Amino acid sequence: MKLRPLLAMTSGFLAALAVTTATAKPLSQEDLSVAEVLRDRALESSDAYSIVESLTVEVGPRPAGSEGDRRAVAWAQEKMKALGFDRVYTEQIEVPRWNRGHAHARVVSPFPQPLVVSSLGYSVGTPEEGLTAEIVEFADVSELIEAPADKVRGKIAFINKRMERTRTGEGYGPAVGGRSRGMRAAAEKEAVALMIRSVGTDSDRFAHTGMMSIDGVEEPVPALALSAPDANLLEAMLERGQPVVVNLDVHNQRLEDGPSFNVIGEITGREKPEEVMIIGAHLDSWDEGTGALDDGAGVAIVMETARMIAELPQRPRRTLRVILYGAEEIGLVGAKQYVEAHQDELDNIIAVSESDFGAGKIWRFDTRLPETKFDIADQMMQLLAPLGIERGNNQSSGGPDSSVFVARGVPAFGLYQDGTDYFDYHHTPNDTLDKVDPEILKQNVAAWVVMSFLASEMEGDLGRVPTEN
């Protein structure tokens, strides 16, 4: 049964409730009742899985500015039109571009054997003939930064920082510094290359790629991630007290900057179309897998959320805008350029939220609201709690791209997934469709459609939140 007939069956009930909407609460009982119908319908038959299946099969990997990225932009526009969005359009952004070549590594001595590695994003290559040098180990990036240059000069710096597995993903922050800042530190101390233990929680022999800081580095050096078992191997070799010498053969290509796009679809508000609730995900991915978890699932969740709201008998009070951001993986480029281009319109954005943490079950609802607006979140929780979701804190960034809006004072909602195994697959060849559970996606959509509809339909607004600046 389609959603429209289902809601028509409830119209008499909702009409009867309309006389009771005069209330001190910001969300009327009628709004909550519609959101409840949407939630239950999502649990029965939302079809986010078919969207992520389409993206991964028909497009696949989509690094920023690549041919796959261009196919993804065309795919997203056609899909939004097919799903019933009122308006679909793109906004061009400029992105740095890079092609991955090959990356090979092997221990030359004292115990010759191959290593599994992956170039970090935008890494330079080695000389054509490769390079061979001794490994010098550091516990984390801070130790490398503080090391005397003569300890590093002419060697391959090896950052051996393990990532802690957590439900929230909070182990990522302490570990990712080696990836983001390690090459810069290695280059400044005249290392010939950088290798890091992959920023991940798995024990598979896959390396995790990802972006690093490259701006302003005058003489960058090759930068590679090691699979966890190979990082263990190097660690064990070093413990034997002998110099460990490694050969690297890496070929990558930095290209001229070029265009990519934010893809935007809207369900136009019936009363306040100029006021906007933004929900988003990022369309780009790394090239090693098919980007099913990062962030194909998020793309599917927010697109399906909007589709279900579009099938209501009437449009929500204000506009629901879905932004599929470009070039998130290389530094939130699409979000930053969007906010810069639309800074005069930020006061009309009621709130932002983003799905970008895989395809796990949503278990927590965070916010970033003025304290005077907490009652709105409390009312939303009435419908989220039956989904197994608990109330979190008021420190949400809304997601990586959404954080750019939050820094300008825009309120945010955060629906957080269970990330216990997310970093097993993150930025690896193993980020593929088989890791996505269709039934769990339904629970995600059920939560997102509650939050998105109520934020779009509510009478008042959410004010502004203090910024750190």
Contents of the next structure:
Number of protein chains: 2
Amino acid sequence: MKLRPLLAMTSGFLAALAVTTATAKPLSQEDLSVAEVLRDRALESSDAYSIVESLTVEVGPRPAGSEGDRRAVAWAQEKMKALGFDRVYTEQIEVPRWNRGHAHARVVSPFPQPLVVSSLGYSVGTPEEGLTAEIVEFADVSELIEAPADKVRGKIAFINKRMERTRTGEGYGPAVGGRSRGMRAAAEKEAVALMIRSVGTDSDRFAHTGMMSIDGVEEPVPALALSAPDANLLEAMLERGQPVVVNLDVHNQRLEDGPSFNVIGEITGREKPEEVMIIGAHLDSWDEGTGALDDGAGVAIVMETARMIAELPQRPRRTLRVILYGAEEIGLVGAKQYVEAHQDELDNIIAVSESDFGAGKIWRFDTRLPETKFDIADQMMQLLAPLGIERGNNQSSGGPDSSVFVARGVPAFGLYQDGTDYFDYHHTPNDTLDKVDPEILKQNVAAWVVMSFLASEMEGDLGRVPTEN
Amino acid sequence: MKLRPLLAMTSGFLAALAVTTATAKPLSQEDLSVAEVLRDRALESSDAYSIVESLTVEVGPRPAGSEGDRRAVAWAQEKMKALGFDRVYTEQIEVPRWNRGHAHARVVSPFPQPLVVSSLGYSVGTPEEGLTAEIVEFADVSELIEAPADKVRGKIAFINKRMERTRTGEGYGPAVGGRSRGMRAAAEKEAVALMIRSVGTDSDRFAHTGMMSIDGVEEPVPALALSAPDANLLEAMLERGQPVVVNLDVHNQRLEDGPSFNVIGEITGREKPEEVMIIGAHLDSWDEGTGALDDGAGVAIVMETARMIAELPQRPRRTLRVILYGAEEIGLVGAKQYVEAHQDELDNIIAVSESDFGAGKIWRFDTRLPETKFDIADQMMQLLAPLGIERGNNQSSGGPDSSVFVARGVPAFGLYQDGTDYFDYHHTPNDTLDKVDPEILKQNVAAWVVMSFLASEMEGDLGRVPTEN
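Beyond the form predicted alone, can we have the form predicted in complex with a further copy of the same chain?
Expanding to the full complex; the earlier chain stays at the top.
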């Protein structure tokens, strides 16, 4: 808490000095007191759990543009109204749609046995009669991209890259390339299919699905994730030196584009209703679990945060807007269309933040603020630190959907959850309610009410953050 | 170690006294020294892991009477020969056969979403077009059995009994009734199907299959296990008070009875080859995992135990026979047919033991011995205690297959594994090699070589244990 102002003064001395002299404390003592009461009330009695319970039990899976998605949109509007939001509305978006069929895989030789696989998002199927081909293994997607085409042609490319377990989830980036870019590379080299070791940290027999880059791939091939135990199995067979031949029988259905919705609820500001603090989560989920961690917990956390703020004797100075984004999983579709539709109003958005990393304890507070505004974060930290939260960096994207705003210069806050176990369940059938701990959600809401209330209530603004391009 | 002889003297004073005076120490110091060397060698360098690795990678699932079973029988014979057994042979058994097809379940109303289920072993299917019916919930199988028929008729009976996690696995007994007896009860009351909360301790989205009692059920109905998260989901829907309607689409195939095999390998005794110490495990597995824990680990432990004993400069006094039983999972079929076929030779079996409780650390040494023979167990304990093993009770069944011998008066030893996690994986697709820890297998083999060598080598015999009937 001491270090940051010092850094700000070093690298932006005059600006920092101006702020320091003009308003030594950007948040008033009264604001902080209210936030403290909110925080302690959240720790004691917030109930985000019942919201995620309701969403997973009464709706369940809700992939973009599906029947489940439609029900989720109706659910979200009803729930926001019931929770006391001042205004609840939807904004339609257009989404690509896809139905998962079946995906069966089995080793034909040398050691016949079935494999547990799952189609990656928007994968094509095999021919009706299936396909049978030899496996060729690659350590990662780069090795596939660099491989001579005749090593790959006519075979099933198998990317066998393990993901590292970390609290920050930073193992995801190095591992996800096989999922996002592998099918394109396999198709370009005329592989008959792609299989990847699941992008996950568990050793359970679940394959992890997820989106891949499909635009402009002229002859897409079936793309499947193998569960970790099944990837181990293929690896062990390949180590024995004989050709490993696999049969695939995959059926999926690409549908026409259709509608989905961003669902939006607001607590209207009492002084500057046109100025907006945006907190969000995404409403869509993958289809195989019930989307409890991804992102039912986030939906619940931000909805409960707004509900608690709405219970205060007066509305905050500016508007608190909760956006439940549609179609995040398939490429931040809802966030992109939102920012596109509202580009003339971006200057009114004071900051943005999203909860989309499961249901773990919040342990770090990141920001994306002009250096002149670090004092605000430091004051927030006075109330966050007792929750076991440390000050992080100023590189926050604010979360996946928020990153679209950040790319336009909107400041962001990031309440970083412990993601140690998140990728055990991510994008699998095992993403279910039992993985959510009600007590930990209370800690989350406690942090969110502090950040959300103070950002909505404070005097002044947070400026803009220069973008890289 | 002090307590047992005292108890023996109290309850069987004269007999115990006779033993104590005649041979104060039934196992010689030399025997114990050899066993100690074996034990320490096992801890250092035994390699049961490579055996279970080979079985799961090169064979995989091996349900009784299947192609996988046939390959497992061939694998076991080859492996025993390669490991240096003196004699390897098979004995044919006759087994009921069944092929799993698909099992799809989904809530139709009030909250449409799919459920993860798995057919219980030998379940019939639904009509081709599926069936749709309301759920009626029961706390356990007794409640279903006692329910009035008109509460059940035309509905899907749902037994929602949770299993308790314990080191001993004693939570299994109270929970398994729904699986073993539920379908019969449901069919008798004209339910259209049975669903049970999986008999397991995990909260993963895997349903646990397993055998049920089917003999004499005239009009069997489809019987399915729900994963724990899906049972929670049904429970949460039912708590909301509206009727919960589920659609089932299940296809399975009952085949004609066919052959399977007990696979038997021997280390031939140097003095009394006709006297036999039997150690065993079962070769068959359920079809959805690779049978690493159930019972690949047991197969590996007893095979490696025999291999190590075969490496000694001389054979033990009597024969050490390793039996890999067929068709254990569907009702101890291999063991029953073995005992039936060899009933005239049972008096030559000095004792029996089986490894069939996963791959956890051995923590307790149980027995089934005449009270006059407790000294032997106490001497074994001298070598087992340093492995972290405590003396248990004299109620051991010796393991599932061994219990068929025990019912005929054959003494038994039980090296009890830590089963805390066993029922997380039991009978699920998640029973795979990654759940087996190579270091813990070394501790297992260390205990098994002590017990197996001393029982094969010792002077005298272990008598017979009176059976209850």
